[in-house]
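Take a look at this single chain in structure tokens; it is the form predicted on its own.
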Amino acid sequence: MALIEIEGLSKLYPGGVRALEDVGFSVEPGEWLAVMGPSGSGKTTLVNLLGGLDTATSGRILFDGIELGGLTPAEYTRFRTEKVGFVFQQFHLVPYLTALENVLLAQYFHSMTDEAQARRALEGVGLGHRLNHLPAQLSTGEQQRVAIARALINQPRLILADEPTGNLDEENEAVVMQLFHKLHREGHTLVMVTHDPVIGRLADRRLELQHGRLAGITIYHEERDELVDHLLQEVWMLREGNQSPEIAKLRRTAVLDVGGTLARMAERGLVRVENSHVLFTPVGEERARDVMRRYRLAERLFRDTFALGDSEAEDTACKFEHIISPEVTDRICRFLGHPGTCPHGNPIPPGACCSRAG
């Protein structure tokens, strides 16, 4: 049974402004849904409706089988307190309260406080040493982590995040996204508004809004496999250049994906992470070898046979490498005469066809 079911949802504001029109979709328990679209497309309105901060003009929202439109004001308040955790772009911390007190404040509205639990929540986001600091004494990344701990303190069924990394620099963005990955792996249901396609690809599905209408839903299974191969390539090339494959040396997409793609790769036995270094397992080494072989053979094919320029050959090879089978790879290798290097002089790992040819 879906945790959230939305049917024919519309929101009309005074003056004829239609923020949402006939939107319908569902969210499964434990799913991570990214909500994307241009400014004014209805993303924040949708989040406000899901979280009970606003009411729909028409249509309905079923949360765990309960229709939100039928709740009384008091029941709405209880729903927001017990079922939903909010994380916003603006942290909304009370400036004269410590980090611990800001987290406890969420419990206060729940008519209960448990300081030990609040401490554990802050320790869970890496702030056990900053419990008694005021917001002004915390970095922007630390303030957002306090907001995440506050959102989690009442153990909500749903976490709503509206541009949670919008005010963060790249380093803090990576830390916060790792926390969201951790929450996802623990089974939390996440609905996250973001304008960043890199962050959007980390979700299970992406919902695209245009002018208040649902423009499409993308499922990211194939894209995730591409991210795995992309990261394997990066680690291979760092090692090939006699550089240690540290997470900090990976590109931005890899840094953001430490908590997601690397974790999934470790679960699949492809890599292990030791002291911030990414190391191949034997299975990961073999897959990385195959990926590099496919990519560099494709690059050689498009450069030498089809006379594409460097940039176009690289881009086309990057897309091509994900769709060719081992049999086709060997055929390309034989067609090209078993080349030893790519157009840039980097070695092409040999295949079984090369040894038979020798």
Ligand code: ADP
Contents of the next structure:
Amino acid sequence: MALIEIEGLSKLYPGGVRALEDVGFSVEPGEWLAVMGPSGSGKTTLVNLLGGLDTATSGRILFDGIELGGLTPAEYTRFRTEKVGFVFQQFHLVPYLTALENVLLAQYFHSMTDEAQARRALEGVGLGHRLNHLPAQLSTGEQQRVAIARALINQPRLILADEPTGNLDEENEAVVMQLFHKLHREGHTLVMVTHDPVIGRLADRRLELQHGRLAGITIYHEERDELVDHLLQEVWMLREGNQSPEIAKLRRTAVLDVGGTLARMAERGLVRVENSHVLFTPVGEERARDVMRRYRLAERLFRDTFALGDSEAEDTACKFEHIISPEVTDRICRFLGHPGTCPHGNPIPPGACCSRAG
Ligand code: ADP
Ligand code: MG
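Let me have the form predicted together with adenosine-5'-diphosphate (ADP) next, following on from the form predicted on its own.
Every component of the complex follows; first up is the chain already shown.
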């Protein structure tokens, strides 16, 4: 049975803003669902409804078989504290309490205080050495890890995270994403709002909102070919920028299981790893070329032909590159007149259609 079933969910704010309209989907236990979409598309509204922080205008949310709309205010509060752990963009720690006290406070709301357990929760997020630090004495990544320990203290059925890395620099983002990755492997159910396609790709499924409507759901396969392509792309771009393709340099890929993915790529004959450097095999080189070509042609198409803005074109190209076949890639290339560069001026590797065109 699904952990969460949502049907026809709509939210109309006072003043007439339709933040959500007729949204329906389900979440399986143990699943990691990424909620994506532009700013204002209803992501936070959806998460707040799921977590019982707000009520819907119409539609149903069944959580563990219980319909949230039928709960009394007191039952809502109980639902929130017992079933859901929240992680927000602004960590929401109490500034004058230590890390340990912040977690103890959360326990207090669950009518239990067990210091040993709170300690273990902080150790579990790698903060055993920061128990008595105040939030201001912690890095942003450490503060978010305290917030995650706090969210986990009651072993909630669902972890809801609203742009949990939105206030973090890349290094801290990687640490926090690794932690979510670990929670997922341990079987937690995660619903996470994110703007970041790289993070979105870590999830099992990606749900896309646009103007409050469900614009699509992408399912990832075991194979995770997109991760493979992503790493190929990263290595390609390092080389293009005359940087040595060290594993450590793979931009922001610390959030992925880089080692594991590279090992599988090596098994499939796509790369070789030598002295912590990633080298393409001829097969990998060819595939990386194709990926770059598809991606940059898609970027051109979206920027030039559909006049999307730069970041929007990049985002859309990111999703699009994985679904276009070689034939369609060549057709786009011909349509665009075999362009030599992407909108950022980087070279588009030529394809068979280009050489025929002379
Ligand atoms: P997102 O998280 O995707 O950026 P939100 O769910 O926060 O989007 O907002 C969706 C829409 O609802 C936006 O147009 C926003 O301005 C509006 N909105 C959000 N909260 C309220 C509120 N409390 N009252 C009125 N309008 C709101
Ligand atoms: Mg939001």
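Numbering follows the first chain given and starts at 1. Only the largest set of C-alpha atoms that superpose within 1.5 Å between the two forms is called the rigid core. As the structure is a prediction and not an experimental result, all values here were calculated from the model.
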- Message: Once you overlay the rigid core, does the Cα of residue 338 travel 2 Å or further between the two forms?
- Response: yes
- Message: Superposed on the rigid core, does the Cα of residue 19 end up 2 angstroms or more away between the two forms?
- Response: no
